[in-house]
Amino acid sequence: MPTQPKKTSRIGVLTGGGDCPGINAVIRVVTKAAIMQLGIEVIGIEDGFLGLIRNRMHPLSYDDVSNILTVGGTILGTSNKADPEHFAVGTDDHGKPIFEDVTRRVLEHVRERRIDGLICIGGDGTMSGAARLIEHGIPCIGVPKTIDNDLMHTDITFGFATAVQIATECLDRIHSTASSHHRVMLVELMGRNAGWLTLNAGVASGADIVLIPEIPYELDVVCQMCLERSRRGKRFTLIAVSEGARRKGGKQVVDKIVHDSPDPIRLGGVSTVLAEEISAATHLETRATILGHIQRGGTPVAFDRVLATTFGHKAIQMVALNEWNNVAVRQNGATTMAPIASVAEQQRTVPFDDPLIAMARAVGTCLGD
């Protein structure tokens, strides 16, 4: 079992994976509450686990985290490539990355900085990394962050509400141009293998067709919906499609492979492929828009500011009570905790009986099946 600190005097805080609105709100409350309420020092670790590997860290003061609540991104930087157990240290003669386990280096840097435990802000990848550090004796506390909303054991993650708002506004704007030009318009949203973002934004915007990874679509069904709308005088169709959506019996569309990443597959481009297929089958003018990283940027909405602050405060309470190796979660409206090991290496996807799916079907939204 990992050794638990008897008295915490210094903690490290890092942000891993993709950036999202609300991270700075967590850094702010963790740092201020640690200093003011617990009297302990806070070390900011730069660029997620990469900072642990390369010993890039610096103290955080009260003033360092003032006026960052509304700022998007993360003042500490982040990385989605730095896995201590599988870290690219160079390339071979053929240009392929060479990976090494540099966990021992991380342990040395943590001891050198006299860090008693880590606050790890991130999604499933970050929690998986934290779970492995716990096995090596470094106590960790997790804070759930991802616009994908796919972390296990929590009903919601911060960053999700802002991403839904941004995606909905973009869909609304595409809606008006689709109507003006009488086109089938596809908008591709993020989410990887989970359809939470696309489903919520699709319902919020009144998209005619919503395609998510959990429900493989049939091209004929999608095309028929477009043609039926055209015959009824609705000369446009708005389609919200998740980057992880796929045809029934088919595979997800891969944008690229990042060979030096522990999670090398990058999804993307399904909207472009589907637009061409719809155009060929229906002869309707069709366009695709990929929102990309715009969904992750900018100022967090009020809900995410409060949720991120709530999670960060819960993390400091867990430090005070020596409740290490857990992640703060929201369950049935209450903020509680779950073991980090129970959320590692997993993704929370949309269940088939989710109420929002039934609501979408009730108003005539096509889900492609």
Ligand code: F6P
Second form
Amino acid sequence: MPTQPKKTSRIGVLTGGGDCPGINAVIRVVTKAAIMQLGIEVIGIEDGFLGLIRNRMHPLSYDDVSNILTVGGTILGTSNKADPEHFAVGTDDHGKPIFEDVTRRVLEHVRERRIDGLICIGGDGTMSGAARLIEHGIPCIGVPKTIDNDLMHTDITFGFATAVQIATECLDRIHSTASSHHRVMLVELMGRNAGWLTLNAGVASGADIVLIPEIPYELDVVCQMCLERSRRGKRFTLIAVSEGARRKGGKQVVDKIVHDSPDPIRLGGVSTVLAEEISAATHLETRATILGHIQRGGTPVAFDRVLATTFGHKAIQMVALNEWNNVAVRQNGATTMAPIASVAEQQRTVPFDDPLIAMARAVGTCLGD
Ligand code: F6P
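Mind sharing the form predicted in complex with 6-O-phosphono-beta-D-fructofuranose? What's above is the form predicted alone.
Then the entire complex follows, led off by the chain already shown.
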């Protein structure tokens, strides 16, 4: 049965999954407000759930979190491989990982360190881990982080706005070289199975073709758009393609399998495949650029600094009010909360009736369908 601490005197903070701009802004407000307003101690857990498994953690002081608001990444480190229930403890004779449930170790370390509850900053994987710890009696509060913007029950996650800004700047730069060389230029964006990042950056940069996982594309439609633009004297085409995009009836392009990760599939490479196909079908010159982790790095934009601070502040209010086992969310402009269990193991994808899809079509953007 999920439990709640009677009185909170010490909380742990961890950051799980892929990093993103704004995490340090959350750590900053959580730590400062916990110390100054609630008079409780804060323990920084290193590398997400890995720190709980390996007992790597240290106290965070007010000074430890000063001057980190604008710093990218996470001062605590993170891991997207450390699922306590399915943790790689070594490899067998064939080099395959051997998994064990090490939850007991986590529970012991939390008890030893006298941590009353955890603030878990992360995406769906981290919330799934938190949901399982709640079942084992460790109270948790979630803060929604991901550049993919795909967490259920929140209209936005922090980190997303910065990634959209970075990707848009990259698309703008590719735009100018595309027009000089009269080429079809493909730019591949992250986002896993959700097209939020590509759709937003695609609309912001005025990409001619935007391909997202939620709308499987027809190669012929994409090629016809490139040729049609060429016929109209537009001597280049800019394509924003999501790493999770796939051809109608086809499969997503997988870059690698990370065997010791709870979410082992890493997508990537669709732009290279598609560039070859377009070139073969149209005889237009094509180039592909994969933006990769550049979308996750660097300083957060002002919007994300404010959003991260808002979510972190909400988390501390939830600690004060004993509203454990919920995640801070943004719904219709209001900052509120939802049960952690309801956001675990799920992804929020772009609905077909999303207004941005209609807007993209209204300005003549081809969505590949
Ligand atoms: O979830 C964030 C994200 O950046 C995805 O957009 C991307 O598919 C994945 O993480 C990449 O993971 P890794 O950092 O393991 O390469």
